[in-house]
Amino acid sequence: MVEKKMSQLEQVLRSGRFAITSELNPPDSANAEDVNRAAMILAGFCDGINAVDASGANCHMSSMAICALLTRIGYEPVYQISCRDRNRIAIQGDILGAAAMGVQNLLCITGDDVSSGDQPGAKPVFDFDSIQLLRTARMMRDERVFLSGRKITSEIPLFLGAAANPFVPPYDWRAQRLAKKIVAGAQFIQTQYCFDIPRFKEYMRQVRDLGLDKQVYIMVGVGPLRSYGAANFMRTKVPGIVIPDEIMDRLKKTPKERQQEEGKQICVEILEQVQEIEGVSGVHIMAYRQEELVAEIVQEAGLLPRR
């Protein structure tokens, strides 16, 4: 019997080790070295590097292209694929193309609406939502067929992920939504930024009560806040991000020249706390255009040495 091929990220999670992924923020260039430089910083500290798919509905280098560059230099990508910009024909073709390049980790997201981005006149697609995308990818992997029923002639070894946001109401519905994504095919979860530890603990209690922590690997989203101003922008302008008053007050009271360091320290403290929560399998570090801070955060949180 041939063993199922597993990505590095899947192997780490299945082994019970605490996993770390991070985002490679796509450049506004056609220069492969911009990707390579960021990847070299992240690779020694992460079990997977997310290729971000036009987050915030803003245009950058495509996630597929970033995956191609990462696999070319031997790094482990997590391919973010959004439903916003492609119909089902394009999505299925992209899944095959990514697998042909050696990409195994697939994060299925609905995608931010174009109204939140820098080109609000763009026409959104949303032929799928994230749950339909998960079902399709699972069918392609397990049944080796397209949605049309036509056969796929090769194996597609995919490790399927989805996003979750425990921090916005209705809170009681969030664990139920996670259950639907697991049924659809999700094997790992990366959450939105976690700044509200009490709310996340309550979410994880609900997750454990439903037994979902035994069915999926949950990776908590964390990240450094660059400054009080940046935190205020995220809190007020970026949908889905919740930053409690006490964190805002802590940054505001910090001298401006030390706010970046304080934001990093807050991230380290949150990371240390979420490690202790039952059912958490890892963290997803989001440091927008601050890849060099990921290494410092991992080290200061006591998560070294890695591989």
The other form holds:
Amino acid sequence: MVEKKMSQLEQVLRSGRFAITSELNPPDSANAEDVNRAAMILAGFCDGINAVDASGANCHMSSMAICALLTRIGYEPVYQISCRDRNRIAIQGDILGAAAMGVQNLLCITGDDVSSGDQPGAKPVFDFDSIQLLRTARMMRDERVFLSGRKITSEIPLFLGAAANPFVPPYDWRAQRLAKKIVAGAQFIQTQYCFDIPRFKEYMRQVRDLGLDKQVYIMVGVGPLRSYGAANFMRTKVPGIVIPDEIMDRLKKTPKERQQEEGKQICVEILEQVQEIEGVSGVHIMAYRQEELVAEIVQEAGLLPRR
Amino acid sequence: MKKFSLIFQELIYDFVHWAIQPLKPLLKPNSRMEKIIIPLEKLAKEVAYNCQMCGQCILHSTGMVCSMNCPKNLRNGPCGGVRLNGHCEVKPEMKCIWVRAYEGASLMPKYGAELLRVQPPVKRNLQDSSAWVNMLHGLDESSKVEWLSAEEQEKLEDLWSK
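The form predicted together with the partner chain is what I want next, because the block you gave corresponds to the form predicted on its own; please supply it.
Whole complex next, starting from this chain.
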């Protein structure tokens, strides 16, 4: 009975198999076809597809709508909710609505500030922080009440996730912050892009020392850099992404027409390395505007067949 | 030096906490006395901590740094956008509130571990009221649902020394 209600992602992680999630590039259209097409490329290789919530504070089709479209065609979404755009009343309602459409995986994130997006004049909401959002979602699921104490009249089967960024300061506090997220309700974690393996290893050592790897499934964020220019943009303009100099040099030394291939190769190498780290349960592949590479990356990292 | 300053601030916190208890019957929410005390509280905390008057002060739990100065109003720790120099994603010239909070808490013998408290959502309706009055009458913490069990919270705070 309980088995049936589990999301596919939760089942894979619980079974101890190496899990893979990826991200759908949200369309700037009102075409369901755009979502279907993007999902089709990813679905065969992933245990869950993230529907991003206006990441980078840029406006796209909403994550809620993308989730609805994905569940319609039988794919499994990971519903991202950021705290930037909606207050607690809207968010709790959205969680109910998403669950009603068959969404089970929820990823609770703070969200990039509006200043990094295409409409910096927007009002930042941040009514919740990510930990308060997690705790509230857990409360809705486990205690079946809204934050006010008012009853919810049905079950809400949810698998709760959170983000982590081990690659930025305060480094030594990052593992303890993860512990906070776990207590608040996080069952799985998707990390920010991992390019700095030594730093990540140190983080995982701290995570293991606190015994957290036994309490949460950690999926490492990886992704192919499309070119030196794209890497430079991510490194300087996108908050929270750290790319070490060695990787930048490696791309710079590669002729322009081969940079995409090199970026993919770096991604495969990182994926292979993080798989070996104790406490890592899966990867989250972010291939913005190069979704077609996800299949190749999964294959070249030796992660096929998937089912 | 910084450590002494923080230990001193812990003592002041304890003192204020103790000293205002007998004033509970006088200091009622929305009373004229609250109106009188608000400017005093504001002055004291604004000079020292750039207090934003959220009305539910958790300063001693966040390394004696006012977390409401975080542009994202985070109450439970840093976001993932902290810059490599430890500065804020939104305001590059400002050091991240949570980098400072962690540094402060690390030097605080009594309340440092409270940095691991899972802080409940901010009650926006307490904005610009007196945190002292709200604390005396439990307005800052009252809630119909249990936010986190004492047992869970204790287990978490035990990690601080690890």
